[in-house]
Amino acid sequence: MLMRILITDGLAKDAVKMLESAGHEIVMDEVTPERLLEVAGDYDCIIVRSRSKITRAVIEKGSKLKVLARAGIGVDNVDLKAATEKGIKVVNAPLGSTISVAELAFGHMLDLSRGITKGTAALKQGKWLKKELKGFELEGKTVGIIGCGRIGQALSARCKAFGMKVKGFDPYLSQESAKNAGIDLLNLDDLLKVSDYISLHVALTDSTRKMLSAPQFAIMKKSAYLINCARGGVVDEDALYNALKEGRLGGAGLDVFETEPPVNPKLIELDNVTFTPHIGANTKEAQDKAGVQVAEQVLLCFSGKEPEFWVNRPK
């Protein structure tokens, strides 16, 4: 059964050409919200990337949907109730950004231990701030991973060949898999109180929303840094503001906001903080291979057999 599929933020050129071959129609159309909520009867599929929200009153337009597609790993930007009550497939990607986000994460450790961001700012401004940058090792360090997935396994190993000690807190890693990663777990107090470096892979649900807050920041030493590189409601802003402004917490690095573009300017006015513009799986590796098998799933959503990835699989 030949399809017609929308594309609203870009696929990677393999991907596209995996669906044209199998003989479904393509439209690559970078829709404004307005503008999905008018066309999204048209379609079978949708897929996209983090910047289109498939909302219920998108699905509910959707009267031809089938399948619902991430080309990614979070889908908080799909209304998956609404999807689901309506019998459409939701399949994503989340394979394909796991070493990106992962080094991401490492760099903006990396950053925060050594000022490599206030060394380049300051000497575009003519300051030698030698003296100022004193810098910590990450040799020796405890880096406490909450979310021990395949993002922070991966982090995991690069943290361990820079001679870290990790820690993990997650709920669904048994204790046989996390000793097989080379990760001790503990509870989340309790990695809290040991970590010198705090790095978040979860995904935002409503058990994850705002999870670190002034309580959790209170029990952090005051050395800590912060990475956050998952969602941005899973760390609550005016919280970590101030914390940071305070001398609560050492600093943090920050790939995710509450909301995006950020409109927090309190965050964006310290100098403890390393900022990037949620570029996690934004390199050309992550995206040909969040394409790739995104476009996988929905073919095995449309020959009729079960994709591998099927977010809102019935239980």
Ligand code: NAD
Second form
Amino acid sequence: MLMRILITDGLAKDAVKMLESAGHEIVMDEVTPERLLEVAGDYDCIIVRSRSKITRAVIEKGSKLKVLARAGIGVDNVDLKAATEKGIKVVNAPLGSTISVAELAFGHMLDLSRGITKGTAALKQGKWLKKELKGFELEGKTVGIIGCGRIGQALSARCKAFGMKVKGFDPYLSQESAKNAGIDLLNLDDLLKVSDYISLHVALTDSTRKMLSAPQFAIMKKSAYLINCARGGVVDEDALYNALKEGRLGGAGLDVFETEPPVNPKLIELDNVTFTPHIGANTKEAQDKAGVQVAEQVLLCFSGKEPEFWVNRPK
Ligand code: NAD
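Got the form predicted alone; any chance of the form predicted together with the named molecule too?
Then the entire complex follows, led off by the chain already shown.
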């Protein structure tokens, strides 16, 4: 059966071609939230990235909706409960951004260690900060990876290549898989105590929300750097701000925030933090891979087959 598909946040050309070649009608329209409510009822499927929010209200207006698709991994912008109640399949594309996010986390580690951003900003103001920008090598340092799935393991490989020691915390990863990925599993407290760099790679769930807060910052090394390219809600931002402001942490590299945008202005003022505006998956390669993968999932749904990445699959 031919379907009407709305793409609200853009999609890789190859992915659009795949959907068109299967005969489906594609509408690409970067609708506002108000417009989305008006048009939701015209479509069998909506494909989003992270900008569009598929709220309960959108789902209730979408009387023909059969599939909601996220060209990426995080589905926190889709009301899963409402979709499941209406029998709408939610699919995603979790594999495309792995390398891009791991590289960004590693980029923050390098920047924090060598002051690339600080040097750039200072030179633009005519300042030559040679003495102030005395840095650290990554070689020989310990990185603690919290959440050792796809991205955590890709980061581990990059850290190993730089001669770092890799520790991990992941209650669901077997010792054998950790060993194969070159990760030495520890409990969370031990990881926090020994790591020079701590990088978060967990999904935002009830068990990970604010998993790093004041008690965790209190046991980290005073020189430690925290990298968060996962989700803002995993860290208690006020507690992080206090730890950074009071010099109880070396610094932080943040791609994600509790609110986005705007980011808490207090945080932005800190000068021992490197910031990126949630661009972990924002590379040509990641977007191309995620687009093609999500198109595959949508086509599986519409050909009556079970999608591989079915987020609200009945248990
Ligand atoms: P993944 O599912 O492969 O890995 C997540 C790992 O976390 C799993 O191994 C799981 O066992 C582990 N885990 C679950 N609960 C845990 C807990 N309480 N403590 C420690 N570990 C726990 O996912 P992934 O592909 O590696 O992606 C990880 C996260 O990265 C995503 O959920 C998303 O939030 C984030 N992400 C961010 C961007 C960005 O733009 N910054 C892009 C893509 C993904």
